[in-house]
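What follows is one chain in C-alpha cells, specifically the form predicted on its own.
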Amino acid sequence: MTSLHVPEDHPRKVSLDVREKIIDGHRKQVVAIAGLLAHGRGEAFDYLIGEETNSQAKAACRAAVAAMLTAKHPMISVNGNACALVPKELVALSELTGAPLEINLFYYRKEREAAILSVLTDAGAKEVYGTMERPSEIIPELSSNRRKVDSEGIAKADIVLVPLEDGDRTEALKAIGKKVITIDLNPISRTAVHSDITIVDNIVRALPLMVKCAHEMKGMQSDRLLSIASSFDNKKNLSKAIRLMMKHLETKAREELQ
C-alpha cells in the first residue's frame, strides 16, 4: 500500500498516484534509488507531450505488437521500474505476444530479483526468466550487470521489448542482431534513438495501450502484421515525436500570452 492518498480531485492525481506506485516499489525493493530519478526526469519529458498518448505513440504502439507477434523468439526485459508500474500488463503482454519476462537489473541485489519476481508471480506470471538460478550468458559487449542474460531467453530472442531501458544495452542488443523495442519518453535518448521501434510514451499509457493492441492484432495475418512492422520508420517516428513536443509547446506559449 501506498502512504499517501490522493484526493480524487486533485489536479495532479494521476501523476501522484503514479509517483507513489514508484516509491511504494523503492520501499519494497523493487525500484532503485537511481529509478526514483529516471522517473523524475521521465515526467518531464511527459509535460513535452501533453500527458497524452499522440497518434504517433499509438502507431508505434501498434507496430511494436506486431513485431512482436511475427517474431520467432520474442522478449520482454524487466526492471524494477517497469515491475513498480505495470506489472499486470507485462503480465497480460507477455501471454499475448508469447514473448516471456526476463528479470534484467543495472542495480543487481539478490533482494531486488527476488522482490520483481515476487511481484510478476503476484500479477500473474507463471514463469520468469533471468533469475539468479537460471543458466546464463554474457553479452560481450557489456561490461555492466545487464551483460548477464538468460540463455533461453534474451541470449535466444530475435526481438527484446526494453521498456525504460538504458542506451548501452540497446546498443549492447544491436550490436549482436537483435532488433529492439523501446518505450521512452525522451525522443533524443541514446536508447530511442538507437532502437529499432520507439514508443515516445509514458509506460502507464503505453503498455495497457499494447496490450489492447495485442488483442485486436492477435488473429491478424502474418503478412499484414509484418507490413506493420516492416513499414515503421524510426527516425521519421522520432522526428515527429519531437515537432509534437515543440507544437504542444509552442501552443502553451500561445495560451499563456491570451
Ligand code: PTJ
Contents of the next structure:
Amino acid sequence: MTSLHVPEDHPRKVSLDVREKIIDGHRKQVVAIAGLLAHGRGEAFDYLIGEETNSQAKAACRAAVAAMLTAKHPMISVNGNACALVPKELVALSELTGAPLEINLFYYRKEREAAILSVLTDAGAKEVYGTMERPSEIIPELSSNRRKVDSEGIAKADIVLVPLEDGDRTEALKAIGKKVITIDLNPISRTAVHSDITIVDNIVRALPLMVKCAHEMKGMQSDRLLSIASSFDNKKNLSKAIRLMMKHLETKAREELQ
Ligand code: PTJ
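Having seen the form predicted on its own, could you give me the form predicted in complex with the named molecule?
Whole complex next, starting from this chain.
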C-alpha cells in the first residue's frame, strides 16, 4: 500500500505511483535519503527517453539475461531503490537465472539492511546474501561501504547485476575481473560507461522485461546464449541510447512548432 492514492485518470499516474513506492520505501528505511534524490534524477532521464522501453533497451535486456544464464556464478546486487521498486521481479529473476540476491548498500545502516531483507523475504526470497550473519570480505579497490561483500556471493561472482549504481563500484568490480551489468537511465553516468552491458531504461520496466526474457531464453542452447551475450557492444548501445534521447527531444521540439 502506498500512502497517496493517485486517481486513475491522472495523466502522470504511473510516474506518481512509482514515486509513492520510493517514498514508502524511505518510510520503511529501505530507501536512503539520497535514494529519493537518485530517483528524481532517474525521473528526469526517463522523460528524455519518452518513458518507454526502446528497441535498444530491449536488446540490452536480452544480452544481459543471456550473459547471466551462461555465467558460472552470477549475482544480483540489491540496494534500497531496487528493493523498493521491484522486489518480486528481483526474486523471480534470481530464481530463473540462478543468480542469488546480495544486499549491498552505499549508505549502510543495520536497520536498512534488516528492512531490505524483510521486503525481499516477503517477496519470496529464500536466501539472501550479504547480511550480517554471513561471511564477508573486502574489495580493496573500493573505499565506500560497498567494499564489504559476501564471501560466497559477489566475492566469488563472475558476473554481477548492479542496478542503479554509483560509479565507483562498477570500476572496482571491473578492476577485480568481474563482468558488470547495470540498469541506469543515465547513459553518460560512470556506471553506464564502465559496465559491460548497460540497460538504459527505468528499472520498473526493465526488470519485468528481464524476467520475461529469462522465461523465454532459459531453454536456449548455451552456444546461442553465448553468441547473444558476446555480440553485444556496449559503446554502440550507449551511443544509440543517447541518439534515441536526442531524437525524442527533436520530435518534441517539432511538435511544439506545429
Ligand atoms: O540503497 P543504497 O544505500 O545502496 O543507495 C542507493 C543509491 C541509488 C542512493 C546510490 O547507489 C546512489 O547514490 O546512486 P547514484 O550515484 O545517485 O546513481 C543512481 C543512478 O540510477 C543515476 O544515474 C540515476 O539516473 C539512475 N536511476 C535512478 N532511478 C532509476 C535509475 N535508473 C533506472 N531506473 C530508475 N528508476
